[in-house]
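Next comes just one chain, in C-alpha cells: the form predicted on its own.
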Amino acid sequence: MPHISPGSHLPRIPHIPHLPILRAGKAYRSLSTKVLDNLATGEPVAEISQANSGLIAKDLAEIGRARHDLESLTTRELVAISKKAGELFATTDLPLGGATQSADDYVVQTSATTGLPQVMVRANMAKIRFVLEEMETVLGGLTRGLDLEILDRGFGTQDGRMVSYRRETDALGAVLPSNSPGVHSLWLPAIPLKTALVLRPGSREPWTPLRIAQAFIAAGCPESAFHYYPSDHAGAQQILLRTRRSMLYGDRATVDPWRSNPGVQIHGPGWSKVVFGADAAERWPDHLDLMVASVADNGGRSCINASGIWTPSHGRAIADAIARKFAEIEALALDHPEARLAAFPSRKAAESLSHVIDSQLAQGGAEDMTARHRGDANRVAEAGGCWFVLPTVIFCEDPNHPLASAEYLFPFVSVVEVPQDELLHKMGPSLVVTGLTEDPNFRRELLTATNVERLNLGASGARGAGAAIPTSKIAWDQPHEGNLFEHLYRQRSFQGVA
C-alpha cells in the first residue's frame, strides 16, 4: 500500500511529470509528495514521491537480492552495459514516472530547478556520458590496473602474486547534492563493481540519478540494483546507517557528524587552491587564465573549483588581474548559450550571502577587488527571472581572516599572500591543489603535504604555462576524493589452488 507522512497531503498535479520512488528498480508512487518549482518563474516543474524512513529501512533489509543479480554478470559485461547506458543517458527518451523524458527535457528541467545554465547542464551530461563510456579506464585507475576477472572469481594472479578481494557491502548508499550533475559521475563505478545503489537525490536535483538508473536498466543492468529514495533528513540518515558503505555530500554542518564513521565517504567543502612557489609568483601573468578557469568553470559550483590562491608575493596584483576578468562576466538567463553563472534559489538567498561577505569585509584586513571594476557596488544581479551573485575576488592581507578560508557556490576566490615557508601550513586542508613551482624543495613539500588530497603539479612558466593544470580539470583514471574501489572492497590474504 502507498504510505503517507503526516502533513504531506499535497494534491496530485497531472500536468507536470511525476518522479517516483524506485524500489529495486520498480516505480512506486507515494501519497507523500513534494512539488519542485522553477527558479525563474515559480511554476511547478515536477511532483516527487517521498520515501519515509520506515519504507527505506524495510527495503534495505532485503538488499542482498541485488548482489546475486549483479553477480550473475561478469565485470566486463557490466562495463559494456555501462557504456551502453552512457549513450542512452545522453541521447534517448527514458522512463519518467508514467511518461518519458528526452535528453533535451532533462537539460531544461535540471536547469530550471538547480539554477545551473543549460549550457553547463549539457557539459555535465557529456561528462557523465564520458565516464560511463570509458568505465574500463576509470576502473583501471581505481584498481591500479587490476585484472577485472579477479573480481569475478574472487581471487587470481596479478603481477605474479596471488591476490583476493572481498566486497564490504551489498549496496552503496549515496546522499547526493543539488549543486551540479557532474558529481554523480563519482558513484557510477559501483555498478560494474557489482554493488547495488541506494540513492537519495538532492532536493533540487532529483533528475540526474533517476535518469542514470533508467539508462542502466534500459541497457540491460538488473533493475534490482537501483533504489532511489527522495526523502527528508530522516530518510537520508537511514541510508547512511543501513548501508555498510556510503557517500555523503554536503556542507561542513552536514558532513562533520559522520567524519569518524569509516563506512561513510565524505564529500564536503573542497577548499581547493592554486598555490604559487616564490619562483612562479614572479611569472604569475602566465597563469592568469588558469586561475580564472580554476575558480569560474562550471559556474564555481564544484568542490574542485579554487576558492583560494596562495602566493608568497604579488598577491594584490594577482587579485586585481582576476577581478578585471571577473568584471566581464555578466548574469545571463539560464537558456543563454554564453551563460557562465548559476542562479541562487531566491533573491533572499543571493542577498543574504552577499551580506555575509560584506559583514566579514567590514572586519578589516580584506578588500573586495571586483567592486572597483564592476562599476557597481551591488554584488547581486537579476537576469531571466533568476538571481545571481556576481564573481568576487577578495585580497586578504591576513591569512587568518575568515574570507581567506571561505568557499561559496559561485565564482568566489580569496588571494592570500604568505611567505613560502609558512604557506602550506597556514592554507589548511585542500581537496585539489594546483602547485606552480619548479623549486625542487617546494615541490617535495607539496608532494608530502598531508593536507592535500589531489595534486596537480605544474611548471612555473619557464617550460611553458601550458604544463600547468587547473584545479577544475579531472583525470578520470585517478581517484577523485577517496577511492571508491578501496571503499567498497578490501584486499585479504588468500592461499589456495587457482
Given for the second form:
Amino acid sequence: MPHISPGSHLPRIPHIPHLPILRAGKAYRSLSTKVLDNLATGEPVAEISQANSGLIAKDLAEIGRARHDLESLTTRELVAISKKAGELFATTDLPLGGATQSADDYVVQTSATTGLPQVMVRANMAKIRFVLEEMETVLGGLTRGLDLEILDRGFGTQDGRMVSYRRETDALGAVLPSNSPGVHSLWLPAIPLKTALVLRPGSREPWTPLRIAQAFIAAGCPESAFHYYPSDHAGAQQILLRTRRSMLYGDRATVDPWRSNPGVQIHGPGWSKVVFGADAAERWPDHLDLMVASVADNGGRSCINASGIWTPSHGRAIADAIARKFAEIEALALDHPEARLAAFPSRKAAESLSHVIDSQLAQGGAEDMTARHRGDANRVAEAGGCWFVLPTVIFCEDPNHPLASAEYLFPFVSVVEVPQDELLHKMGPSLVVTGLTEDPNFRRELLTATNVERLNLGASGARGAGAAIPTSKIAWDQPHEGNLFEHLYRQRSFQGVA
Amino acid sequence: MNPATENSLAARSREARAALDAHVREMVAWHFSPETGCPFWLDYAAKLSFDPRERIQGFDDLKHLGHFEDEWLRGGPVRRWLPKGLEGEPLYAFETGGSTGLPKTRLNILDFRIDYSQFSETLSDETFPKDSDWLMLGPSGPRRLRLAIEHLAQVRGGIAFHVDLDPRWVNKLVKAGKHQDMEDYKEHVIDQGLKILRGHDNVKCLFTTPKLLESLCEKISLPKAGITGIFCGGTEMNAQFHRFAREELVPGVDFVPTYGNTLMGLACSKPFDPETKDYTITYYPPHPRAVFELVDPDDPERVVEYGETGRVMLTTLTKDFFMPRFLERDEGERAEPIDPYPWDGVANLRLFTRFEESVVVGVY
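For comparison with the form predicted on its own, produce the structure of the form predicted in complex with its partner chain.
Now the complete complex, all chains and molecules, led by this one.
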C-alpha cells in the first residue's frame, strides 16, 4: 500500500497523533508502528501502534476479567452509558494517544486517510450516534422485545413463558474494514449485551473504533471492556481464533477460509441488488432516484450499496437513465460540501480498477453506458489532490458476464436483463435486495429466497415510488448478516424452583 | 562513544577489513583452483574472460563476478557444489523452502559445525550453562538448524532434545487458509516440547522461533521450568517482539535473537543493554566467513550510508561454499561497527518492501 509505510525503524514524527493499542482500556505504545498518510497531500496524518500477535494472545488469555467488570452493571445502566457515549462520540474532545481529538478533528482525519468525503464521515458519525442513543430500540429489535432485566438475572418470564439466555463468549472479536465508519454501528450493542470488545481496525480507518471506545470509557463504561489492536493479518487471525464469537469483514479471499467456523460471523462482499418484477419494470422511471441512491449513497462504499439491478425488461433504458444521472456526479475535493465520491488510495489503484473494468468489457456482451454521457472525460479523475473512479453503469446482456456479479468500491452497477422466472436463481447471493413488485407470486419468491439476506420489499409504483426503500437505507433494529444477540447469546432450557 | 574507544574501534575495523580482503583472496584461490574448487565455480570461471584468482585481490573485487543467484541451487546434481579439496568428508544436504517446486539445496560439509562452535563462544556460561541440555523447538527434517542446534548443545557438553515439526506442512496449511488446522498443528508441536520440559530436568537452554515461543509461554512459565537462556531465530523478529519477549514472555531469562539461514550461517545480535532498553535488533554477520552489505535496491553497486535503508546483499566465503553478492529478500538499515563486531551490521531486518503486495483493489 503506497500510503502506509512500516515505521518501526523510522524516527518518531513528533507533530502527528499517535494511536496507541488499548489493552483492557490501558494505552500501550508499541515499538512497531505504521504511518498513515493524507491521501490528498501525502503528508503523514497519524502514527499507529501495531500489536504483535503474541501480545494479543496473551491479553485474550486473561480476558475473563472484563466480564466481571461489565456484569457489575445492569443492562439498563449500560444502555444509559451507550446513550451518553453517543453524545460524547459526536460532540466532545476525547483522548487520542496523550492528546485529545475533537469531533471535527475526527471528521477531517478519518476523511484524510479513508478518502471518504468529510460530509459523508459526518453522516456516518450521525449514524453511530443514532445507534448509541437509540440502543434500547436496537436491542429490542435484536432480542425481539426481550425484557432486558432477563439478561441481568439470566432467566425470567417473557410473555408468560420462562426463558433463559447464556452468553457464549466473554469477548466479541471484530476484524474491521476501512471502507466506511457507519459499519461500526453493528458491533456497538455488544457492550450493553455485557460482552467485551476486541477490535482490530482496518488499516486505513483506525479512528472510529478507538473514538467509540474512548466515548464509552468517558461515559462510565469499564475500560477493561475495550481491547484495540491495530495489527497485521497474524494479529487478526489470533482474534478470530481466540474469541469464541467474532465478526470478520473482508473480501471473498479473506472471509472464505472462515465460513465453516460458526463462531465467526462473516461480513463479506454485499452484492446487494435492486430487483424488478415484470409488473414494476414497466414503471421503472418511478424508481430512478431509488436506484441511483442505492448505488451511489455514501460514495458507493458500503456492502449495502447496490452493485446490480436485475430486471425482466427495459434493462438498456434503465441503464441509460442511470448513466445520465451518474454523469452529473463529479469528482470533488474531500472537504467539498457537495462531494459524493470517495477517493482511492492512489492514482495507480484507481487506474488499475478502471483497467480491470475495461478488460472485462473487452470480452463483449456488456457495455459501459456511462461512457457516452461522460463526454471526453476519463473514468478516472483527480480533484483536490485525490484520485477517483467516476460512477459507472454497465448493461449486461448475459447474466453470466463477469461484470454482472462484480462489486467495486465506488458507485458501480450492472443492469442485467433476465426473465422473471430465472431472475432470483441467477442473481446469486445478495446482502440486501430491494424488491419492486406487487405480483404476489414474485413477492412470495422473494420472501422465501435463501440467497437474500435483507429484504426491502417495495411497491411497484401503484402506491407511489415513495413506498419503496433503497438498499442503502438501514433499519438499525433489524439484524444484519446475522443477529448479534443470537451470535452472542444462546437460549437455553431452564427450569427453576422458586 | 569517547575518542579513545572510537579510535580503537576504527583501528579494529581497519584490521577486520584487511583480514576480510586476505580471506577473500584465500577463498577465491580455494574455489577457483582445479585442485580444491567445485565443478560449478570451475565451469563458471572457464566462461569468464579473466582468472578470478588474479583479478580478485580483495572484497571489493568480488563485483567482477556479478551476483549469485539462489535459483542455481534448485535441484541437482548437488555434487557440482562439492569442493575437490573437501572430497571424502561426510556430506550434508540442507534444503530451504520447498513449498513450491524443487527445493533449493545447499551442500554442507564443515560449515554448520564451525558456525555454531563460533556462536557458542558468544553465549553466556551463566545463562546457557555448560553441560546443561537443550530443547530444540524448531523445524526438523532437511534443515540445517536441526543439526546445528544439536552440534551447539554437544559443543557445550549437553544433549539436544528434538520435536517433529514440518514447516512445509505448515506452509500448505497457511496457503489453504486452514487456520484451525494450523493452530492444531502448533498445539501438537508445543505438546511435544512440554513433554520434554516436564520429563528432563537438565534442560536449561531453548532454541525456538518467535511464534513458538509465544505459544509455549501460554502453557508454561519457562523460568519456572528451569529455562535460563533462549536462543531465538528462524523467522523475522522486530524490536516490538524483542521488547515483548523480555518484558512479558520471559522476563529474567537471557534472550538472544539471531538471524541465520542455510546460505550464510548465523549472525549474532548487538548485545542488549538493560540501561538504555534499546530493543532495536541489529545483526552482525560472522566476519570474514560472511558479509552483509546494505545496497541501493535500484543500484546494487551503491552501498547506502549508515542509518539508510538498503537491500541486504549477502556474501558467504567459506571452504564449503562460495556465494558472492547474493541479493537477499530482506531489507534493513546499515548499522555501524560496534566493539564486539567491528564491521557493518543490519538493523531492523525485514522482508524487502517491494516483495510485499503493492496494490489492493477490493471491496474492503
